[in-house]
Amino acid sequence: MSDFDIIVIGSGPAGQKAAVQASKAGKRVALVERDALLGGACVHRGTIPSKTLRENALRVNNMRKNAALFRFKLSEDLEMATLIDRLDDVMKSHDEYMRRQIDRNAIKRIHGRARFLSPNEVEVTSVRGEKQVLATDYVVIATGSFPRKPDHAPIDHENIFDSDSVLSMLYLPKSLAVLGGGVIASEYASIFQALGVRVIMIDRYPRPLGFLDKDLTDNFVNSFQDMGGVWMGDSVVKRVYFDGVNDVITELEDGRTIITQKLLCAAGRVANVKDLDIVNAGLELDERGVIPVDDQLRTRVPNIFAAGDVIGPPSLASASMEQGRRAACNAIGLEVGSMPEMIPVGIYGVPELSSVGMSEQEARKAHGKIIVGRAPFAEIARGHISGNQDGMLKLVCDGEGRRLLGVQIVGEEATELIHIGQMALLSKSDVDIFVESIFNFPTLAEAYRVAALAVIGQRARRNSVY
């Protein structure tokens, strides 16, 4: 008889939900975590730390705007510890909450480093070097990811950082080069720029966040540059090095040289399986550096499932949670529907960006004629009151101007507002629902009504029908 019905490796969003789901189904579950605290990279190095820094960046930015009005001056040498002062409390609170949840569900917590001996045997080595071998029927791998380290950018964690070490800087630098144009690069670049650091984003693609609607990325780049940042698209990095004195030198293939005090390399992430010995279980990474799974989140080995960043995009904490839950359900034979297609994307930059459903470009490709309604936050009363006028909500509808295909938002509260559109999409509501509904006034949610009226106005002109 096996020691456990299911062993979950990793306690991040995917692992936590997988363990709880399996336990609630009455299974004997073990959760193996190598770190002292639960939560994985999401809590300790990724989502929560960067969002904590973002909240404080917005406060500092607002204080700097009001410094002259109220006759005070902020220190130019801000310590990073000051900017993430609440982070330790947030992490400890989350760890405590998770421990109570795990214990309440009678899940066996095991602190140690896991490695496969076979598809049904996992060896766990404790921090004191003691080893134990656990037999199990099923395994869920939820070990997350770690930063990709390109050969041309030697990460030393003092002058050249990756996304896991960037918050270990003691002081804010005067200038920062950010390599990459993805989610992590865009979030940190705009956050540090909002803090007053001179930031230069460098990427091989013409614009950042290329998977998003062009209106959103154009707005993001304009806001970033309005704050003083520099976006350098279509630029290929040849070599990065520290000059041994003060600066980091970035050489581009076209001969240009960028000099900054520090550099953040955000060139993607790869599956964190370096200590798992997945070969012993009959597994291997694919060409993208992740564990391949089918639509049931099952790996090539029938009793082993994987979820979260370790299987690659979308690499969102929200999606990882649902993947973990579904992986556990599939492993133990609980019926579960197909994964929802309407997964909202939330990017916590300055400004925020969020999207659900089709972008305008995707809708034109799929449906030909479409109708788009926009609501600039500058035309919304709450935008004037709060000073959040730099933003926009956009509704993408079919050619008849009725069926909602997608919602795109850029600006403050975008990651909250998107859920109104998500519910409309999931319920297959016509765009008219935003006009027939009454929103609190003043709120940014009123933008849905304004954008819907813009769609209906075009519909009336196109079809002579209101």
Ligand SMILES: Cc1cc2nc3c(=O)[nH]c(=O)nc-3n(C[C@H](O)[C@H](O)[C@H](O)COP(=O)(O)OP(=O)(O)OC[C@H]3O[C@@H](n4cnc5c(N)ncnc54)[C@H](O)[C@@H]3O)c2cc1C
The other form holds:
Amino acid sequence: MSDFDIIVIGSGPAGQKAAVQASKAGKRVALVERDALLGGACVHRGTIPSKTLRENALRVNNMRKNAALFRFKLSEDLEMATLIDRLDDVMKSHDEYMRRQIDRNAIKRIHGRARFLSPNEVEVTSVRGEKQVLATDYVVIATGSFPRKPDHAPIDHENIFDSDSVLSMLYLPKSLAVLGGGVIASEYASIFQALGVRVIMIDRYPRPLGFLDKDLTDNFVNSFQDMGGVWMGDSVVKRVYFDGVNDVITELEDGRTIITQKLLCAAGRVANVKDLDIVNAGLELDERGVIPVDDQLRTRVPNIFAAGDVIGPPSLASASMEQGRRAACNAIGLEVGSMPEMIPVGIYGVPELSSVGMSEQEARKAHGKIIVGRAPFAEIARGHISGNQDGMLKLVCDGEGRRLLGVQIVGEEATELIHIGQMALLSKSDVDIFVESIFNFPTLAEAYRVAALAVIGQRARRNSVY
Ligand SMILES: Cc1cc2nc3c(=O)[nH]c(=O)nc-3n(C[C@H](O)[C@H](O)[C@H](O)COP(=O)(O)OP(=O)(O)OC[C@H]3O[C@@H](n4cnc5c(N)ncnc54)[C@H](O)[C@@H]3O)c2cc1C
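Since the structure above is the form predicted alone, I would like to see how the form predicted together with the named molecule looks, so please show that one next.
Up next: the whole complex, starting with the chain shown before.
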């Protein structure tokens, strides 16, 4: 008989939910984690640390906006530790909460590095080097991802950082080059700029976050530049190096040179399977560098499932949790439908951006004619009151101006506000629901009403009916 029904490798959002789900179904579950603390990249190097820094960046930014009122000036050589002061507490309490949850569910916690010996045997090496071999019926691989290391940017974690090490900087730098235009690059670039660092964002594409509507990314770039940041699109990096004294030099293919005190390379992430010996289980990565799975999250080896960043996009903690839960359900034969297609995207830049459903471009492609309604936060009372005038909510509807197809928001609270739109989309509501319901006043949510009125106005003009 096997030692366990399921072994889950990795305690990030995907692994945690997989383990809890399997044990709640009465299975014998082991959760293997090589780090001392539970929680994965999400808790220790990704979501939570970056959002903690962001919280403080927003405070600093707000105080700076009211500098005359409060005679506020950020001290020189500000230590990073000051800016992520609550992080240790947040991480420890998360670890504590997870430990209690795992113990309560009678999941066997194993601290060590896992590798496959075969599809049904996992060897775990403890920190002291002791090895144990565990036999199992099923495995869920939830080992996450790590930053891609491009050849032209030698990351030394002192001057040239990646997203796993950027918060280990001792002091807030005076200037920072950020290579990349994706989610992590955009978040960190705007957070550091809000803190007063002179940030230059460099990317080969014409605009950052190219998967979002141009309205949103234009607003993001404008806000970033208004804070003093520089966006350099259409720029290909040839070489990056530390000059051996003070600065990092970034050479572009067109001959330009950028000099900054530090550099963050955010060039995407790759599946973390380096210790796992997946070939022993009969697995291999696909051409995108991730473990391929079917819509049940099953790998090509029938008793092995995978979830979270290790299977590739959307590479979000939110999606990873649900994938982990579903992978466990599918493994043990519990009924679950297929993964929801509509996954909201939240980008915690300064300002925030969020989107759910179809973008304007996708809707145009799928439906031909569409109607779009916009509500600038500058037209919303709460925006005036809270100083959040720099934002916009956009509703994308079908050609009749009735069925909601997508919602995009840029501005503070975007990642919270989006869920109202998500619920309307999931319940297949007409856009009229936003006009026929009463919203609290004043709220930013009122933007839904304003954007819906804009849609209904166009509908009336287009169809000569109201
Ligand atoms: C800077 C940054 C900001 C982010 N912000 C957000 C955000 O705001 N919202 C959001 O939804 N997502 C965000 N993400 C993404 C999110 O962090 C990831 O999608 C999520 O952590 C993936 O979860 P996971 O369980 O797949 O893997 P991880 O969280 O990476 O966990 C994998 C775990 O597996 C362990 N492990 C690996 N190999 C082994 C082995 N051989 N044996 C034992 N243990 C092993 C690792 O130690 C780790 O603890 C962010 C990511 C980064 C980098």
